[in-house]
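Let's start with one chain on its own, the form predicted on its own, as structure tokens.
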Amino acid sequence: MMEDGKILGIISIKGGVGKTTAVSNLGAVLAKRFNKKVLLVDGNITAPNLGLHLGILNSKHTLHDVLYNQVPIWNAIQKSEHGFDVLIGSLVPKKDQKGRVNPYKLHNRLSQIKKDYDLILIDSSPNINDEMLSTMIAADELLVITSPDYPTLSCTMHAVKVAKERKTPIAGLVLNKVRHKKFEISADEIESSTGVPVLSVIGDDVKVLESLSKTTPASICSPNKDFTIEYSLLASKLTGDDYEDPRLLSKIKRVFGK
């Protein structure tokens, strides 16, 4: 385990790009393939759905209880069956949980447990509001999820601009739901437009939707699929750990040095 963990904020400012799916799959790969101690946090305060992705519908205590000073953070963390810990939000907040949440509270609470984890992944709100601000304040680095179309690119450019204004370092972009069609925007074009490197290109696959119906990360349901390998490559870039792409084409490229 690293001496002190890293907090990675996963953001986008457009719904439907697969941000929460990316959080759960990256968390599963980090825990299962890289043996990291990982915590997933649902930072989408007003519309939390990370628990729904993982089949965790009820919890005695949630992030809401933590942010409203009703329980210490370690009381609200629970272990998932997938090898990582989870801090979910309340689908229906309690009656005494009203009013604006201080954006600095998430940073304060996570700092109390940061040393206990290699990586803490925050699933941010998809809107530019206090919830996204709280993720940016809490995170050591940001990972921006995007998809290969112009409306999403526009939103991604905006997200990058906001992050740079907040002076939160951006680790890179994840280009998600790629179908490898000519009409899609290429990774090179997206890098040129945003000034941020694309760390991973995740192909669109119906198995990802199938895994959602099973409330299990797709990288666990389909460990040998291309998207799982891409998440593993992404994890290796984020941690600095070695991971060799097992696919035939990658092996051929390594042999010929291309």
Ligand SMILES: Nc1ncnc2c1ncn2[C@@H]1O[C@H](COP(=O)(O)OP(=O)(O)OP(=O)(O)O)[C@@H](O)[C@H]1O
Second form
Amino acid sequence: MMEDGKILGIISIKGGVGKTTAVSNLGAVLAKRFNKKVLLVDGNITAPNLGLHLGILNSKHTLHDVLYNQVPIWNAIQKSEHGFDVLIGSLVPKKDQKGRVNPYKLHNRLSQIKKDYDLILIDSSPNINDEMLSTMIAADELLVITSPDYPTLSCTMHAVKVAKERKTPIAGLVLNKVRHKKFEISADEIESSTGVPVLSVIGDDVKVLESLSKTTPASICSPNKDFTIEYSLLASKLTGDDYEDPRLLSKIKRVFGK
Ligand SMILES: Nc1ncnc2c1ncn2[C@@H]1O[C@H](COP(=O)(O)OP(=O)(O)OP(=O)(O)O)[C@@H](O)[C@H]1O
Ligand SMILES: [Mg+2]
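Other form of same protein, the form predicted together with the ligand, not the form predicted on its own:
Below is the whole assembly, all chains and molecules, this chain first.
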């Protein structure tokens, strides 16, 4: 029997820092470059938007149908054109789904399909609520997305504290939207304030925004850009698979060329 896959929760308690972007890009590099069987799940239950990032607006069944016990989880999973599977949420509530959905069922439902995947990535809500806690409970490990400014750092410290209290291991931080300006908080300072390693530093790049308008992960639109290499390095850290940074090779070639 295949070993169970790992469930990775992608969290932050600040909106707009890049959780959904990280989920779609990590999913794309894990599937395309590392040949992993990957499922992306929209755990942002009240404001799902993973499907919007990927251009998947319709699904016969959604995570909401699964959490309302209307269909088994297998029926709500669909294949994407980028090599990974997706489980999206309903953008608007269905008429026959009355009452509040129970996000805590996520853990049980995902455990039914864990063995079918190498990795399951959960995109989470930016608020500390039942939805985010359900991601923490369902996940084997967490990645916390942050950016180099004090308001986000304060939210990141809070998210780390909550994860530690709930005893969900944190794989590390992803420092996103970095412009390498002097006024930005450094990765070292973020590490010492949170006690968690920064696994990846991803630059702020308008190409990421452009890819959103094309509803395609940026790593697919721009396979040779720095952010794609950074997501690939992050994927290799998470899986333990080898990945050689192509920038090192071109640097060596430049030196020898001289
Ligand atoms: N490295 C980056 N460079 C430039 N733009 C980025 C980068 N990462 C994310 N963005 C942009 O920032 C915006 C917010 O990203 P995203 O939707 O991934 O954040 P989020 O944390 O999932 O937000 P929410 O909490 O609302 O779900 C999007 O327009 C996205 O394209
Ligand atoms: Mg999001």
